[in-house]
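In structure tokens, the next block holds one chain alone, the form predicted alone.
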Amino acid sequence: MCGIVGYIGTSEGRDILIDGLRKLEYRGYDSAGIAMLGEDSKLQIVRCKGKLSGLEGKLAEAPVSGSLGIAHTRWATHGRPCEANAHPHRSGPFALVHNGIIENYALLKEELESNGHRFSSQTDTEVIVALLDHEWQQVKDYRQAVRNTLKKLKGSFAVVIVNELEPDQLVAAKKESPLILGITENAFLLASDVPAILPYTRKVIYLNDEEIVFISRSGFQLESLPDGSPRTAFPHWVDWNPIMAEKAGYKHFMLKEIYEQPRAVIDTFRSVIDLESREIHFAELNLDRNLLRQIDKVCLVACGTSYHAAMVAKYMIEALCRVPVEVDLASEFRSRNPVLNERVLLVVISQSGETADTRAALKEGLDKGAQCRAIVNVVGSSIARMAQGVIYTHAGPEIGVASTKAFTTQLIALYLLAAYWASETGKLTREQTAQMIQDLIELPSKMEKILSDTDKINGWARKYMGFKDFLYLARGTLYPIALEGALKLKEISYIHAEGYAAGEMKHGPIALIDTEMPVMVLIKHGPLFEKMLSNIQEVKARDGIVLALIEGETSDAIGEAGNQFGMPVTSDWLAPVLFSLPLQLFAYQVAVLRGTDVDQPRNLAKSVTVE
């Protein structure tokens, strides 16, 4: 859930550090520090409460300067927020920044405690750097030292390490929280996400769980935390480019990230689908026509926006290749023991490919001898390493908080494995299989005509703001989307926003329809066209406020043309990625509107690596 940067070389690290955060805000907001070796091998430390904004003022009054250092921006597990808590944490000559949870710190904090330390914090993390300490001083190793901590901690963690005694070498270890080390001509970066270090290089190793890497100013060395054998690994270059993880002039990412839809849709199928043969291949799914037939049963399984793409996808892959669907939010699924054998086919879906309770159900369906896939949108995330079989998203770097490009692509990437099984499967002819890509193809500039026309969403957002309460109502394929909007007005602006399935109005949510309950409704022609119109007029006999998004032209029968946006034209697979487009910019507005931070809302972090 934090943020890690780390830094070794030639040069001053000091501001390399501090752009790096600031590329990793998004991982967390509640406080951030750093801590730099100087050429006195002395260190310095500073730490603030609040926003990196904080500590860039703590550190124009006293600058840090150095070659070596690390620094970290914290989202609150143990402890509240406060400079206390803040890291790096230190110990004797050791400091270190943590990202993850250690399960058995209070028993460790217990037996240091009972040998004299003191602690200054109410963090796992300072734990750790006092056993560190303490193991130094049984055997005045430092290697062994750092083994002998790191196996004695259960739970999660990424960690990099400081030591003044040893001021030329950096060490850094993870097991089951992301930690990537990035590569240049005279220097190292270690990082929790690929946007931290893009402005320095695209040439990094993304560490395997249980593996730790000494570096100096000259190399790395890596080796298998658990005994200590050397580990070999080869680099792999980073497609994003640095201006893709800026926001290219937009006032916020998640602005900018709506805009990039369209692109992100089209990087998304265009490495899958044959234009000529209108046909899809994946090159890393590993999942042929001989294996599809032996599926009896599909799960998936996912947190967040990624569990309404998965509640589309349910849709998709019962309708078009007749194999039942299960859809389970990643924390709760392990907990019912799911029944799982090699005809059930588990895919996970996280953009991150970090998330905690994600990885966690996929490894149940390992272990259970599942077929496991994943789909994710990093490159070499821990998902991606553990699943037999991958569909990458494509969307690039999502630095908001709440998700858009990366849900939309999840919504693709779904559409082409449907498409893909059912093809193969003999369940879509040919011709059926080539205008499903066809309508892919066209989606793009459908997009692009949505985010074109903003004026009566933006007009929504305006004289809708001060509401306290909404209600989100559709059907089939756009439920699932329903909820989504509602999610991102909930999470973005902080009003209070409920999605439902249309056809259960009357067992419940009909009590709250009044003049103080705007009703955003989803419409799309079809066989529940008439079912949603009737709906509709329950809200307008109740003195509700109808917004609608109707597919095709506006109808009288929903109520003024004023309160309707026309949509273009699609098929029912392809218009959730569609209508989820106006509520996006629908809740960016009036969070702007309100002043919320669009970015970073309160309470939230991008990518939730622990459970």
The other form holds:
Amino acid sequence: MCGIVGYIGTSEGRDILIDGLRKLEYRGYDSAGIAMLGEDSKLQIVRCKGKLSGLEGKLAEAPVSGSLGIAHTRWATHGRPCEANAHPHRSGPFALVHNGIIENYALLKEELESNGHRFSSQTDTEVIVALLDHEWQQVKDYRQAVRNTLKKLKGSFAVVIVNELEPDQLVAAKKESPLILGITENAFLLASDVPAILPYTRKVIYLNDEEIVFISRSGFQLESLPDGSPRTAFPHWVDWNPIMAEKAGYKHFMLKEIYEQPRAVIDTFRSVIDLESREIHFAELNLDRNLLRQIDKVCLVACGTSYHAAMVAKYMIEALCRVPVEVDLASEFRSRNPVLNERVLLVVISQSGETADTRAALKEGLDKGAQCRAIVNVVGSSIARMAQGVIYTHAGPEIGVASTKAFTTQLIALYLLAAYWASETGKLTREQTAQMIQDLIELPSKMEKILSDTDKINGWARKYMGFKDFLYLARGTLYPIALEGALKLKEISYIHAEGYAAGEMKHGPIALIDTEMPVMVLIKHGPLFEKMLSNIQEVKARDGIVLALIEGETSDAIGEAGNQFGMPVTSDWLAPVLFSLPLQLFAYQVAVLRGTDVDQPRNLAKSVTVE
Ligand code: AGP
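Structure of the form predicted in complex with 2-deoxy-2-amino glucitol-6-phosphate (AGP), given the form predicted alone:
Let's see the whole complex now, leading with the same chain.
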């Protein structure tokens, strides 16, 4: 979950590296560092605990320069955040940055220490560069030493290496952690994610697992780590532009991304729906009606917010497609030896397409012969390339650590998948499918309406920002949104919040209700409305504070109108998209009022590429 950048070219690379780190700081911000080869081909390394701004301050006093270098922003896995544990790590003529976890680092470290090596950090990364130094002293061949070193590593890595003795070589390798090669007219860049490369080029190569790339100013060679065979590179053109990755005048990326949701929803459904024929076409899903008819179980697997999207999809797919659906957290799925075979459709959901547990779950499905598909936001990401078919959400780059537009576009992708499936297998008539598409087409304007009317939500944030605990309650397709709303609040404001199925209140949580526990309830008209009203009465009877998102008009039965936010009416299947918006805004405003780091909350990172 760190951010890595590398540069080799014909011009000064320092600012390109630092700007790249800035674009990747959402991936981790415990410490940062840079290593460059100057004109004298001597390594210059500057590192700093804390955010990138600290490193920039150091560089202002002790500048580095050169046309070859690497840089890193860290999310600590081994060793606490401090300068000694910051990357790049050095041994002999080598400096190296790393994203991932080396599972056998302790054994390797012992062996190196028994050979007399002295370590200056607690990191697994320093073991890699010390091993490289050791291997090189054995063979005195840089490329072979790199190959020998990487073959001894167990676990995940994206590494970029500079060598004082090879001023025209930048070496990188990838196994499970993301790494992208950007190609410009006169330089090559390496980065953990696209935003660091976008300002310079859209021509990229997504390195595959167990590939090494040896880069000089005149070109690069790609080879397979296991057998050294040459690999062919396939450049992609990224369809994001640099502006999309900037804040566009918003105070935080998260707020920008909240307001981008109507557009993102439109872009996502327009990539799939023929607005003339009202038909649904998934260009890269590779799941036709014959395959669909063979499916007798669906497994939806994800982490965090993406898992909440999977929970909503269970209601939709079972109701519309009449196929049983299991929903699992990826970290649990991968270790419970699930029953999978060719009649099971495994769909993994991931914004980044790099989440380690979700990748492992997908691999479990592939190994056991399930039909494996993915819903992903980042084109060319590992999960997108591993799956046998993919639905892309078109949310654009999501920089804020708290997922918003990626989540609502995941819900749209899953809605379209359910509609497509039910239509293809005759469970929905053409008219019913057309109605689902019409409901979807009408959704963005309802989203805009909510986003333009935030005074009440902002008032709630001001009034309740000091409370220590929150409870979120809902039923049906809004139950996962109660979980999601609670996650949003806790992950950016650091307030404890729990989402619960409202029907569970009598089974325990009602004991929590008192004047210090605001309860956010999500209510939609329909068969569950009266039951939700009963839950609200139970809370109020115990002096609980009720804040209600209620579909349609406010209701006296719920309490004072000031604690009710009227929601536009839509179908049960699309209500989760609408109800997510006020909860995102509420969490955002509370976090801003509490002064937390909204885009880079403590201890978190945008993509959990380590287990
Ligand atoms: C969401 O607000 C969190 N940042 C987190 O739960 C996230 O959804 C989770 O880590 C999964 O990430 P992915 O969608 O990139 O796999």
